[in-house]
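Next up: just one chain, as structure tokens, the form predicted alone.
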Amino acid sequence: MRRLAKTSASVMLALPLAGCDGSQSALDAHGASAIELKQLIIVIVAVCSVVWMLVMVALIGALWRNRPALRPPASPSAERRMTIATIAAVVATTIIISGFTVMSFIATRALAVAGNHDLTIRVRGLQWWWSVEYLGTSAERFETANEIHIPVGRNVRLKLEGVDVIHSFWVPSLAGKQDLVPGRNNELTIRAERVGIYRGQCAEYCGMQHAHMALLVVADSQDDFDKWAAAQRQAANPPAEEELAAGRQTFLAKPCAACHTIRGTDASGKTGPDLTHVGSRRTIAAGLFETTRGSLAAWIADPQTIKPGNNMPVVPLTPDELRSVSAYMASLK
């Protein structure tokens, strides 16, 4: 029985620790500002734990001494000791809170350290997906969605904009969070110290599908990032097979082209995500599914059942049209 109790206690203590690791954890930091925030969290928790224990010891001691059998008679010296203890507690509280304030200010400054020469990306939050535009000269600019690639070891400045409601950009392993407010431009600096894939999430409730508004930040080596960016700047490859050509024709003939852009075709809509290289992204629908031909077909067939309330309508397609369009989407690498 005792062994069972110990095992149960160990499991209960281990469960909260499961959230301290992984691709979306503020305690598994791999970015400069995220590391500073993690250190700040640890210091605050440690100091507050010590304060809590001291308060508990003082409280238990006071209750013990206040028993009728041990209660000391009132005297000037006792009053003086209580006054000194109270003043010391107030001074200690002031020092601790002031220290926390200074440390928080220093850590917050790390959220915006990038300069104009650093890689700059505009991230726009919409219900419920992320528009990502790499800025620069006209030859360098391109647009993607729900997935951000950055080079390791470089500061990346994010220009954050909210389009419809307030969203909040948060990739816990790389940086603190920053709101995207309609009509206001906010900035955030992220930096990855090692290659990896880091998951982010909208951290401000923004409607029915708030929980399904995720994104990935992929940290590549500089060479890999340059290759990826060069590929993303290219227009979509022409279909190499009859089925893919039929899929493109269906896409352009249906309302799809009014909402989405596929560079290299007549599709130039701006309401939905840029699909020029949708097949190269790891997920679709803001992190809802892994990108496969099957998940693309399911999403195209009935987006309102999969993600109710989103802005993509159901477009009537025959089975053959659905197969060819999903194949064409998957081919857009």
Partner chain sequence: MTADAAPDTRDADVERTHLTCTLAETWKTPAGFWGALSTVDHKIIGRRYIFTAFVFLALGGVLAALMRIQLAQPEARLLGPDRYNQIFTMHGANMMFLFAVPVMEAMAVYLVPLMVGTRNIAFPRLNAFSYWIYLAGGALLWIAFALDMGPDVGWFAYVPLSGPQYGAGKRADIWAQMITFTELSALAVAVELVVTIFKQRAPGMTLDRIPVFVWAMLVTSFLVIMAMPAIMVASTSLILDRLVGTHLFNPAEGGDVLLWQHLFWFFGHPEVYIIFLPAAGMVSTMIEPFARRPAFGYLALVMALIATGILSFGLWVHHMFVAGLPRLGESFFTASSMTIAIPAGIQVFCWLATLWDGTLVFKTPLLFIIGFIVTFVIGGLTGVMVASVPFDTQVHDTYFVVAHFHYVLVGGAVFPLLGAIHYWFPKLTGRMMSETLGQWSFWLIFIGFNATFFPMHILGLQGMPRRIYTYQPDLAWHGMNLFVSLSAAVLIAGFLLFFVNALRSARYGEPASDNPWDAPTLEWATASPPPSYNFAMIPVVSGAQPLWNVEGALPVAEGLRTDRRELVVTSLAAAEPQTREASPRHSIWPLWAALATTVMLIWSIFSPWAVVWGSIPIAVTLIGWFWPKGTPEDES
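Let's see the other form, the form predicted together with the partner chain, since the form predicted alone is already up.
Shown below: the chain alone.
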């Protein structure tokens, strides 16, 4: 019975599944809890589909019977039979929802005892980007933004903090969502079962640019992850070329440094994302563009047209300054 339910559900869900190798989908599950949730979803959807079809059969039966040629003669026992049928249906409903309740309870418990954590990351939600801080000893700590790297097959604990308004951390291919609520400490454990890049997006309406508050979770092998983390811990590369040095100079002289940090320089602003290794991240502006020199230049030249309302002001730059600053940004691997 359960297998039957499962197969019919997979047929039903085949349409959406076929259409997406998209990295942001609850149906494309590659995290421990997302896989568990997907199973639960399939079973519940399958059972509900069957229930709906039975109701439709009863409805169509009622309409069909009513063709004048088929109309049955009124019978005194009809009322009694209908009472019995109704009671049976109510009992069946009760059994099904009790089953769902128990299943949900078991699934919730399974998700809650996720075991030890190999890594703890603080994720802070701000209007409209994610600050990511790897916790540990002071030598191990480092900060980045909008992109979280995790070792595959490991339990990673996310400490979720809402800084301004409520946001919600949701990477559907890995796990269900969890809100970041100012004044509360929420947590979420994720574990990727497969190497890959998983997109996520803020799921709680958080104001003007809620639509553009995405992030990537990059699940790597332990080796790759360690290499990446070691590189991230470093301060920024000192500029090797003249243009890059000029870019850095502009960055430090202009208001940029008031809001952004570049470790290894005097820039230590906290309002915006840490830019120490911005060039190594796949996207800028919380998932808006792929990181290239061009997209960096476009963003710096006019962030308010690209992402209206965001908290980065337009910093007036000459064309030369713009060119060198964006080159410098791109070089921060």
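Please read these numbers as outputs of a predicted model, since none were measured by experiment. Positions refer to the first chain, counted from 1. Here the rigid core means the biggest group of C-alpha atoms that line up within 1.5 Å when the two forms are laid on top of each other.
Relative to the superposed rigid core, Gly61 undergoes a CA displacement of at least 2 Å between these two forms.
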